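Coming up is one lone chain in structure tokens, specifically the form predicted alone.
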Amino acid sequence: MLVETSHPGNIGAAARAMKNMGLSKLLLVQPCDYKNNECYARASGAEDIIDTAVVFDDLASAVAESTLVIGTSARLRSLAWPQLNPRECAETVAVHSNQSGTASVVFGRERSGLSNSELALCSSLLHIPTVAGFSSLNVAAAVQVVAYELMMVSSSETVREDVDELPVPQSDMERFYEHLFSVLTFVGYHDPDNPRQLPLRMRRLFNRAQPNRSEMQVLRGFLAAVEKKRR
């Protein structure tokens, strides 16, 4: 998944790296005008996947269905947030995807990358490690990089398999910490005009947690008898 990418190019060249590992579904976060002959020639067969590529308004809309949601950054947050080297990543993905969820990989904008906002939709951030004094991969080498760790972990018998539960989609979590913020406000914990870090803290905490179906029903019937309590 690309975030307003600014430069056709960048765009193909990530298409045909996608194609040469195997991966077909591109979705795009407000692109540029990308479908132009720049465009196609970057890809250079790829074309299919520049065609059938999915256009969203904002972040959260294309993740909404996505259980698992990683984006990458070329910098670390003040808030460290759960870090995945680029096998990591497959790993996880490889895992989840045998769990019958569905993973997102995020990649960010050519200059700034991801905004703080649309790193809080993520579970975990992907890094690729460059050596010291020099970060400067072009997206479309990120998502080269990136799509071959997932062609070597599809490819290897070595995936585990460890939980049986389905986990859960993206929009239902961000329903969760809706519910969240409302009962720790009702309650007197979360001052909504001065909450400081601890949106972030509680997200990072449950993107860790990564709770399945049945423990976010358990998650939301405590919430749930939270508030009808207090009333």
Second form
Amino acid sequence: MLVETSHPGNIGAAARAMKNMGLSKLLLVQPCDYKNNECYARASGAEDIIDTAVVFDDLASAVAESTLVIGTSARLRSLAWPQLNPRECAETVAVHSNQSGTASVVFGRERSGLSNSELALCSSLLHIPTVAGFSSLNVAAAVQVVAYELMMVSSSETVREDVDELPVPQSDMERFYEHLFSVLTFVGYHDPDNPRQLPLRMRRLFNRAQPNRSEMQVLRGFLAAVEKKRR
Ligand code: SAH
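With the form predicted alone done, generate the form predicted in complex with S-adenosyl-L-homocysteine in the same format.
After this comes the whole thing, all chains and molecules, with the earlier chain placed first.
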């Protein structure tokens, strides 16, 4: 996913980098007028990726269907955001894709990268390590590094395939939260009329944990056991 890329050549080069590594789904957020000779020349065999790229008005709509969004940054930000290097990113994406998730990696503008509000849509931030003081890669070069790591990990056997390890869909998370807050209310820990930050903190905790099916069964079983005591 490329955000507001201003050089058609970079879009072409990014498409080529992706195709070399077996990736094909390119999403563009507010790109420049990119379908020109320079773009196709730099795509050099990856014209199909340019022609099937999907364009969006903003990043929020581009990532709407993603279940894992990883931003990229040339600078390490002062914000406390989980950081990944390309290898860790690829491992995270491989596990996620194996669990039928849809992962996106987001690349920023040539000049200014990604905005803070765009980073807020990401669960973690990928930084490609470089020498000190010269950390900004050309955006297509950054795509190449990440795409290479994604290919290397997708051909390895280290990913999990157990059905119990599958992530639960968002609808199951919502049912869990209903159950959780009903039990927390019953035990007197939660006051629905004065919730304060509790619901948000609980959601942040359990969303971050990304419980799988077997873990969700344990959580629901625990809540049901507490409810049974009530009766
Ligand atoms: N001055 C900008 C540089 C943007 S470089 C900034 O500091 O963010 C354009 C894009 O290339 C970045 O948004 C990012 O997507 C990618 N990129 C360049 N260097 C990178 C690096 N070292 N690690 C991760 N992504 C990088």
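In this text, the rigid core denotes the largest set of C-alpha atoms whose superposition between the two forms falls within 1.5 Å. Numbering follows the first chain given and starts at 1. These numbers come from a predicted model, not from an experiment.
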* Return yes or no for residue 178: a CA shift of at least 2 Å between the two forms, with the rigid core superposed? => yes
* With the core lined up, does the C-alpha of residue 24 move 2 Å or more between the two forms? -> no
* To do: With both forms fitted on the core, give yes or no for whether the Cα of residue 9 moves by 2 angstroms or more between the two forms.
  => no
